[in-house]
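A single chain comes next, written as structure tokens; it is the form predicted alone.
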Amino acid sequence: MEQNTELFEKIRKQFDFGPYPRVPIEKTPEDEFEKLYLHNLTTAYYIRNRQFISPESKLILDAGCGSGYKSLILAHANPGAKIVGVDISEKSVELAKLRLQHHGFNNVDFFTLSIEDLSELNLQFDYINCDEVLYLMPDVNKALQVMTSVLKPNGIIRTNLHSSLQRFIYYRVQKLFQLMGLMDDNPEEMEIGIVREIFDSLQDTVFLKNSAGEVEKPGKEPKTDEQILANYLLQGDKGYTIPELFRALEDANLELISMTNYRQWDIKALFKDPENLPVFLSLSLPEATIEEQLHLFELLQPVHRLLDIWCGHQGESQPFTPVSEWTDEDWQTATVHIHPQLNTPQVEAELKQCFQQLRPFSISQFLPITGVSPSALDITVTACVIPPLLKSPQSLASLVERWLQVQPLNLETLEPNEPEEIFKHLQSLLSGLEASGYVMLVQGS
């Protein structure tokens, strides 16, 4: 307990010297489409149930709120609720307040509190961010099970650890100047200078500075002060592997929805030909827990630096049909909504502008998925499904009933089109886009 203490301590003096991320305050994620993605509740409430949810009144959590740019990300990107900020850092959290303050959300309350104590807010959270944290807590389990006893029931959290396998380098590198006695206080600009002056001095063939990018090279920008503390000099600093993050979901009740970055964690891909895999793989693989394909897939291609999820409580998420297996009569009854984060003042005047010039509407420009290629709607689809979507959630048949307003003619055969095939050609369309992540598509609603 009193080496816990001893490193608590020295966290929060590293994030009151250096509050994270050093973000300009004014600096708006207004255009930072993924981001504002991943932060929407809208966003893991429907890949957990495949139903959606509005994020109006509900109470989200900011766990180590540090700077307060990712509590500012996330009032962005769900309006209407209210954002509660903790970290350990009192000078993290006044500028956190400024920023908020700054941009004009009132909405919001922040505290100098650890996560460990969060009980002491008396309040339950529908959704917990807990970005870049977790991995410096002394007790990871603790952490997780603290977090789990202030989560509503079918409430969500997002957080990471660090991936041991792919920061193998900045651990041996972090072993190097602790031994040097480095980070047996708070490192600061002294530190710093000594870790840059050491690199500088080795020879580029050394492997430890050449595995860590220390190579000068034209064009190359030396690493900045917060990257140094940040990869070299962080205090507490722990990497995981996806069986260790799976015991410790499992010892706080918690059960993993998802890989934030899912489509960059697809097996199969990592081979030549992912539907001719040898033998060995192709009759395994079917048969495999999704950790045992999520740990394949580190110990083969550990590129990933954060091991990001999204996760809940045990057996609260709700049974759906995928997409790929509906019958006529589940699109038949189905409401086709279309992502928040497409609901905005700047694809509604692009919109305007594709109509005008008759040009395909680029909407990966407005919500550019990492994973998912770039993709433009043609300017017949973009007129009969975007804009109702703008307005209201949709019904199959009334995006049939438009299509067919829109474009009563087939172009080819110039032959009336009929509503069966447009039916087919929407569930078609809607398919990819949902697969997209760009429209949800809710069952028997």
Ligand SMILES: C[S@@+](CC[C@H](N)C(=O)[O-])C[C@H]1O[C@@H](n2cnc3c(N)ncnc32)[C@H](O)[C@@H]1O
The other form holds:
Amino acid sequence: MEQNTELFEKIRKQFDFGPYPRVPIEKTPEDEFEKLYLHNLTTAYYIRNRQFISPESKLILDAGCGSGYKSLILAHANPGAKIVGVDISEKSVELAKLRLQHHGFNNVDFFTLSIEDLSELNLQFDYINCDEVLYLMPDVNKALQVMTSVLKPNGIIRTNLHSSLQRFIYYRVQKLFQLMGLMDDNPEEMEIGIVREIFDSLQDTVFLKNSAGEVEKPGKEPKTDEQILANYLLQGDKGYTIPELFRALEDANLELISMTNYRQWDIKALFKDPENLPVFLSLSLPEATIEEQLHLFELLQPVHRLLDIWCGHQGESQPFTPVSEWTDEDWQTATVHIHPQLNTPQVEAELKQCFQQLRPFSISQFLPITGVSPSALDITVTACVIPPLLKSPQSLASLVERWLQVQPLNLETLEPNEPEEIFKHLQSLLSGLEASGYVMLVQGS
Ligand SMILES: C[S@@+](CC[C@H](N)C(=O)[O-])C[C@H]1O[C@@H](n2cnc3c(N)ncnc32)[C@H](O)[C@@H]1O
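Switch over from the form predicted alone to the form predicted together with the named molecule, please.
The complete assembly is shown below, putting the previous chain first.
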């Protein structure tokens, strides 16, 4: 085992002492819609190729699964998939096993194993989730290479690194406590107590105390033991920048698919008038590579703790035409899918209520995605589009037909609605729903 060093043992001990996350075993993620959306394979595959795939029978690895809460989210979000979890902390693996069992998921396997030894499983995965782990590993490139070697062709890895620009203050705090010897062995209750005492005794004007948010304020909760361990005393924690992330991907023959929270990495949104940028930028930005644009963003606005990405084998992404550039012919041959995370009994129950009370359907309530404005669909529009999509994917022609049945007359003129007009109307409606993540539009099928 390559990582069998002093650091490896410290990390293992730390998570045996406090398996992460400390989420009660009974807690279900069923109402954590955004997390389910993020962990749903269909989301990532659509973003990569604008294709729709079902998670049925797919093999998913949760690499560094911890206490298994994310494995549980993966299992909920991907019905019919098999989940395999590995972690170096035996205590965490035990908890993960219990958790999935408690929630009735049997198509799962957990192993006490290092990511570096993944080849021992003799398995190839469709999707690898490696969340909040990579930044602890001594050799990120090596870890990515190993994961690449067990990723099927067209498979997708979701992983993340800590941002050195966003977390700079925590790295400074960690240095301080390393210097004091608090991280020489595994930090436990005693070390956590010492950290609290030191911050309490410092003057509020001390830079480190202030910047770490340790100055008491009304209504502000003190950090929990878990937060102290995960930030101030985290063994092996390292920070990275966008260029460093890109070099690590290149080294592992991987390519970026997208930031998972790509809607929050928009440089233009940082400007007062996004459509009227300073001339230098309006000329240079369109020429900049994705790496350059993301790096520019993190320098201007280092607000994201994680550089959280989907990536895949180099050269596998298939070209597609963005919906905004589709011709009428593209629309005519397209298939509309509702996001599977919206195809739930809760949505059906809410729709029933909306139809009975003739009130708008607040779609974003069931799929709230950060960066997407809350939205509600008018009840007639809802009736035209949502029920058929919940039954099966639809063509534009079938949605036009349904629209003409639900609303045969033009509301303004009371003349019969024209199919061509409805076709245009649907194009604009579906483009908006697609940009928000609620529907997926697949070309030529
Ligand atoms: C911060 S926790 C994240 C747990 C889980 N992925 C989550 O996001 O909730 C990091 C986990 O990575 C595990 N870990 C660290 N190095 C590892 C390695 N080389 N192989 C497998 N797991 C590792 C730790 O034991 C710990 O459970």
